[in-house]
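A single chain comes next, written as structure tokens; it is the form predicted on its own.
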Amino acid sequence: MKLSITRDNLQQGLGAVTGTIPSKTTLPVLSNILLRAEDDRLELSGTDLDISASVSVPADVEAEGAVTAPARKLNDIARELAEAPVHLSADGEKIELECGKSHFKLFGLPEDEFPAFPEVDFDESWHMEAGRLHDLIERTSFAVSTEESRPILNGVLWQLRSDHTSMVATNGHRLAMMTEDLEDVNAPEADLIVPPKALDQVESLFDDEEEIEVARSENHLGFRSDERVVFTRLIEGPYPNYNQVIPDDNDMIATANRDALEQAIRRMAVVASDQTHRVRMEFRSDVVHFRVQTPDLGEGEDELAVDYDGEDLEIGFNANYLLEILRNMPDDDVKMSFKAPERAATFEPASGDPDYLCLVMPLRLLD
């Protein structure tokens, strides 16, 4: 294999696929990126066996071929290269890289040791605008669980219906759900549980303006465009019936400026407990009062004007959960609804557009 490539194209390709490389593995080849040169393109591929990604970038190919190279080291080298053409060659498992006065030699592994990508049939695919898919991912995936005791909650539920699609994520204490209308997409009706790491790859690899082709096999999902492809293993099992926990009788309604509310909670979070992150919120007519008391640390108070319709309410929340919700709220104003101090609260765009809802379970208040 022998080729020349611009530094920027090499950096772009490496940066796109290194996210799939596992930090620790008992299989040495998984620490490598597969480099394949053919047809004036350099294709770079990485996998951790659950998630696989491949990117093709322009290159001046003198001799076609393939080899696997140590991903982290090659990426670190590429980041430090001068702005000059990069000459890359491989003879067997020995890889040489030259750029300006810089010269590196690395030892890789044979191409045939690299795992094959999953077989996903794109003959029955459907298409989505990348920007719309990015929006669904960004506003929901933050709410997934990171606890291994309930692996089904470690994924994002992607629901496909004839005229709309939804993504839902929850860790049992908070939930985020967004729905988008679909027109002429021809997606199959399905409930897919997708690892958030795979969705992160979709967000980073595909530009907003691109159209993504999506297809599934029995237990894999594939996303591709002309130069990029991502495959992921689906999480198997039934997703909990999240509709059961979304309240439909919350009748205490508060509306506030999203940025002002976020800033007030951020201030309170500074002195909140490192264990509970609890912030007390007292809603009264046209105002919400914030209070934090943390033994051995101190206390804080703040106040914010809101539009509030309901009885006086005192309720506690994990400040970190609220901040994540507000960072992803797609509106300048947020509508909050409550029923009682021990009942789930909901947060939505005050305008009602887009169709987005977050739910948070309150924390018990201790005097």
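Positions refer to the first chain, counted from 1. Heads up, when I say rigid core I mean the largest set of C-alphas that superpose within 1.5 Å between the two forms. Fair warning: this is a prediction, and the values are worked out from it, not measured in the lab. What changes on going to the form predicted together with its partner chain:
- The Cα shift for Gly237 between the two forms, taken after rigid core superposition, is smaller than 2 angstroms.
- In the core-superposed comparison between the two forms, the C-alpha atom of Glu211 has shifted by less than 2 angstroms.
- Relative to the superposed rigid core, Glu138 undergoes a CA displacement smaller than 2 Å between the two forms.
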The other form holds:
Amino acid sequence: MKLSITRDNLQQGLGAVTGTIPSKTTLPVLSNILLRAEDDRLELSGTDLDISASVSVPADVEAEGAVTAPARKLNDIARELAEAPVHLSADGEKIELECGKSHFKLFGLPEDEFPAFPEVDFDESWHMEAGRLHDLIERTSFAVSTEESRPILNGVLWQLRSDHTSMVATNGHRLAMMTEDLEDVNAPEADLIVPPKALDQVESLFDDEEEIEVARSENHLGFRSDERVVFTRLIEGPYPNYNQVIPDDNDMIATANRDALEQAIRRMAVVASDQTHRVRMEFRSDVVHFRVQTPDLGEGEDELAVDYDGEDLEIGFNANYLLEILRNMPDDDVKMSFKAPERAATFEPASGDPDYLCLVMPLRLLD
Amino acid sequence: MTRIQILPDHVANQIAAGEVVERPASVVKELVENAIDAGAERVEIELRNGGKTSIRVSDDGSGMEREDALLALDRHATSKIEEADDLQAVSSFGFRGEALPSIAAVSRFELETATGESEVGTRIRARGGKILSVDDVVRRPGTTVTVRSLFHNQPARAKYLRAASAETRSCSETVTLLALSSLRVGFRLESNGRELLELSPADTLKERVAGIWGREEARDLLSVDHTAGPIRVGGLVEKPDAARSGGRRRYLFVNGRPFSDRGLVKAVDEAYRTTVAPDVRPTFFLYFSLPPSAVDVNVHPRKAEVRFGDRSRVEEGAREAVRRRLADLESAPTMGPAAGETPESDGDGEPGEGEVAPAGEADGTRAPLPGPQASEGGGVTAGEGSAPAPSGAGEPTRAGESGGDGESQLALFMRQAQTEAGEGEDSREVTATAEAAATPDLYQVHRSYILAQTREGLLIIDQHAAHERILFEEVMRHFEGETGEASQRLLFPLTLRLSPAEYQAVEELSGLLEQVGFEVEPFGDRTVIVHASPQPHPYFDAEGCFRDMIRELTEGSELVNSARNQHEKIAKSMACQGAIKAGQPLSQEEMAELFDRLFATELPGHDVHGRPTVVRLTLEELERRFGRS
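Mind pulling up the form predicted together with its partner chain next to the form predicted on its own we just looked at?
Okay, now the whole complex, with that chain kicking things off.
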């Protein structure tokens, strides 16, 4: 393998793929990045066995070939290089890199040790605008569970229907769901449970304007554009029936400025318990009163004008859940709905656009 | 009609002897106590045939003039009390004035004594309480009492003596008790010419314990010093991780006097609760120091029991003293020998770190009558300032200096490293808080242990055990405050099918479970619905925890069986099942939170199974390992 490449292209390619390289691994080749020179492109690939990503950047290829190189070192070197063409060559597992007067030798591993990427057939693929996919991911994937006893909840449910698609994530205490209309997409109807880390990769690897081609095999999902590809393992199993827990009879409605609400809760969170993060909200006519009491720490109170004409309501929440939801709320005003202090509360953009809904289960209040 | 007669003295003495002298060990006790009261620096005890043939106790104390010696053989003649009022303020061992005449009444008795002031000493021989001869004798100052043929004139009592080996054991235990209460006195115990104990004067209790049972035994003991009003509790208690089940050594002393008291032993066991497995009985040596007026030691002829004016306060003092020590990180195990206890530091006469002389033992002797200032000083030492001892008092020692001075006494607790760092004046509470106050850099290893650098070295924290301690205390607080754990309503309620016994348990416990945070609805047909769960950490598996808890509460386990009530049962189970598991990766913030919350608990060094949460690796140990010391 022998090639020349601009420093920027090399940096960009390495930067895109290193995200998939596991920081700790028992399989040494996984700490390496696969470099393949072919047809005046350099293809860089990394994998942690669950998620794989590969990027191709332009290069002057003198001799085609492939090798794996230590990802972190190569990335660090590329970052420090002067602005000059980079000459990269490999003889067996010995890699040489020259840039101006800089000269490096690195020891790689043979390319055949590198795990093969999953086989996903793109003949049955569908296309989506990356920006829309990013939006779905960003507003939902934060809500996945971190607890490992129910692996299903560690993933984001991606539902594909004939004319719309939605993503849903929940940890059993709160839920986020966003739906987008789909036109002329021809996606197969499917319920896919995707690891959030893969979705992070998709978000960071593809530009908003790009069109992404998506395809699935039995247990893998592939995303690709002209120059990039991401594969991920799918999580298996039936996702809980979230539709039945979305309340349809919440008749106590409050509307508040999203930023003001977020700031008030952030202030309250400072004195909330480290463990439960509990804040108490008391809704009265056109006002919400916040109260936090934490034994051994202290208390806090605050008040915010809201649009509310329901019955008086006292309800407790984990402040962190509220903050995460408000941070992702795509509108200046947020509409909240309640039924009772022990029932689910909903949060949506007041304008109703986009089609976004978050659900939070309350914390029990005690006096 | 029989006329009432005044009994001749020797008959009265024989009757009294029945109370005081039961067996050879009681003779040893009385004679050694007299020797110590006479200011002896060294007491030698020789037994023949378990003391049945002969007991000889020699001391180098002040000795007696002839008239005093003769008077001593008179019942109720004692140099220690002059008026009945003095009984209220007795701090010497013997005072009933019964000992010598009682012993003489039931044996062939010989007493040799010299004061060092007169040129000749005195030898008195008696038999059955009757003085046979009084001679001059030349000897060094001190007293030697030889008691032969014990009970030769009381066949009924002689019959009840046990085998020589049993009597020897009993004498040996007696000497041990006395050695534990008089550190500055050297002891030698010999039986049929064989040495059983050889103890040189000790500066610290730890040294004495090491002398009696060996260095191993002393290593895992923690010094205790606690003052609650007029009560001061000092001594040594065993580290929970070193304590084993089975009969351990449990010694109590009040104002230097050994006594037994089940209530106090129970109080100490209570203090150990949750830090040791239920069947474990840790070793302890506790020395109570009270104003003499607050304790009646005259309730039992052999003074084995005492009566406290305010018993609950003494028990509370004991509990608190031990509890506080267990709250200290020093009670957590260390890797390698603890600092200051390396073999090299043996025998150089320096007291090891963390040691304290038992209160009242400042100068190795006891004042016959404590001055009033002793009780004013918080009853710290009976002997302080008025010790008439011919020796010991004159040599200021570390233990001696610290005896009556709360400040320097506390300083003894400080690790050497801290003293070197110029913090010798801190109390250990201050150190413990300071250590926990600033969260150090934390590293997780094997997703199970957290390493933390501290001023003293390195702490290794077991993340699961640490979280168990946190949860246990939290749940107990909820029960005590009758508030409930914050309970997170579940979006997808858990529907769980249980065994009939489990179902019944849930029905019975639902109120308590709710206080822990589980809102459970019995649904019939052995099915329960969990609507809400506690959220002790972000990786909490509510279903797994609930199931394991119910199973444990239904079937029992070593852990829950050790609980003393339903609340503690649930708290222990919840702590064990709900705590962060080993293998759980933690972020820096999560580790910091765990660390801070652990050190905010009452007993941060111990989980709820009787295992440590923390192992300390001291800088000294590291330096030793790397050959830097």
